[in-house]
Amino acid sequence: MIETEISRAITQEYFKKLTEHLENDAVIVGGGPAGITAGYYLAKAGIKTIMLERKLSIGGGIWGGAAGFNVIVTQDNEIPGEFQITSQKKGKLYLYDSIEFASALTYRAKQAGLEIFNLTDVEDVIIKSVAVEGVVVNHSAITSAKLHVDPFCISSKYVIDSSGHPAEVVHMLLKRKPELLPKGIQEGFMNVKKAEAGVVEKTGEIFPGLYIAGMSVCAVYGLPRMGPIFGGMLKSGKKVAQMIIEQLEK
């Protein structure tokens, strides 16, 4: 019967992919600008790496632009011009449709190598001695209906988390260490500027094995919002993917 044919291969497909990628070399948390760019970057290197997105979309928000009209900037067209997405030149700035941007970014990073799980919960961290050396995880239905249902594991030796401005990782080992950032998590007022050389320069190891990139770093260090712009969220994740490729090849 067709239907069981279909269901079988969907099915079997999956679970291959899954099982494959059970341990990895870098689990990326969060699939927006930051985390598809060093999952590209990953990938293009050869480094088993999969990104963890609980919606059904890949793109965070790029999709919505500017409270929805889906146009974003970046203030360079270095990244944007390797992902071949196009550009139109404004004054300083280079404008892109978002949706292609988003489409754009996702394609050329699975074209790379990037495996890439939606509908996919991280509940917690795995720290064995004093590194965090994978996640806890469960599909997104589970936990939005808030069913008490057990979660798997998926091991990594690198975890980077680029689940924007929540940085949820980062706030789930503080719940059990709240004295690694005794501030909390919270961004300061929009500042674009600031924002954008910040992200990069932040960007980094907040705690052993765990990275973070994009507007998790904006939210950990207290750097301002920066609203659709998208240059910094480029260069922090391809950033984040050579520390860990230099940290790999040692």
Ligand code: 48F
Second form
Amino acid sequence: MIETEISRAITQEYFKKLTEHLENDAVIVGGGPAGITAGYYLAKAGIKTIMLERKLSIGGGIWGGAAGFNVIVTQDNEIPGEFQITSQKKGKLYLYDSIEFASALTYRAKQAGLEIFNLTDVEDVIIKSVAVEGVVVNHSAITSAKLHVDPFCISSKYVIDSSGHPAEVVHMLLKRKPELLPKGIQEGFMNVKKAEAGVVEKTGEIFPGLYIAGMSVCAVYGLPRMGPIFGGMLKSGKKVAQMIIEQLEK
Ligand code: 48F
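Based on the form predicted alone presented above, generate the structure block for the form predicted together with this ligand.
Time for the whole complex; same chain goes first.
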């Protein structure tokens, strides 16, 4: 009957995608602007990449603009231009509709070949000897209901923490290795200029196999927060992708 045919088509397709991506070159944790941009450039370069997002929708902090006013800004238009997002120049700023921005980033990344698993919560990292080698995941419905259900695992040559302000993957590491960042993790007071430059400059590898991009960079290095300006997030995502592409080419 058509009802079970639909169910078979969906479950077979989903588990085909999943089993094909149990081993990867890059796993991106968090589908905000930094993570999606990283995913776009990695996938475009032919790198086997997946992005894991615990929420239903991809886009992280983009959708709400500032205080739910759904407009966001950047200081230059290079990456949004590549994604063909409609922009408006106002003084030194470029303005975008946040709904179009989130949708276009996601659409172009998907079209470039990025595999995305939403409703997938990363709850731990795998380290067997010296490097991060993968992630431990569970379905978001299970973790949000706090059910005692064991996870499954996805391996990767590189993991990107693009989980935003909480820098969740770095925290997973610090639980067993607090000596890595003895001062802990805390982003600084709002300062757009410093944060926009700093987030790109400090994007990179924090531990063998683990890279950080986006607001998790500010959290890890105590850089300022920056509010609804997104250029630094996109550039950080692009930079982390370029760094991993270079590593894989070596
Ligand atoms: O927070 P988020 O948008 O991170 P970002 O890419 O961008 C930050 C800006 O949105 C904004 C800002 C600068 O302009 O201040 O806040 O650094 O997206 C992070 C995504 O990661 C998901 C989370 O649901 C969000 O969509 N996420 C966080 N932890 C996990 C996760 C996890 N453990 N597993 C799966 N997804």
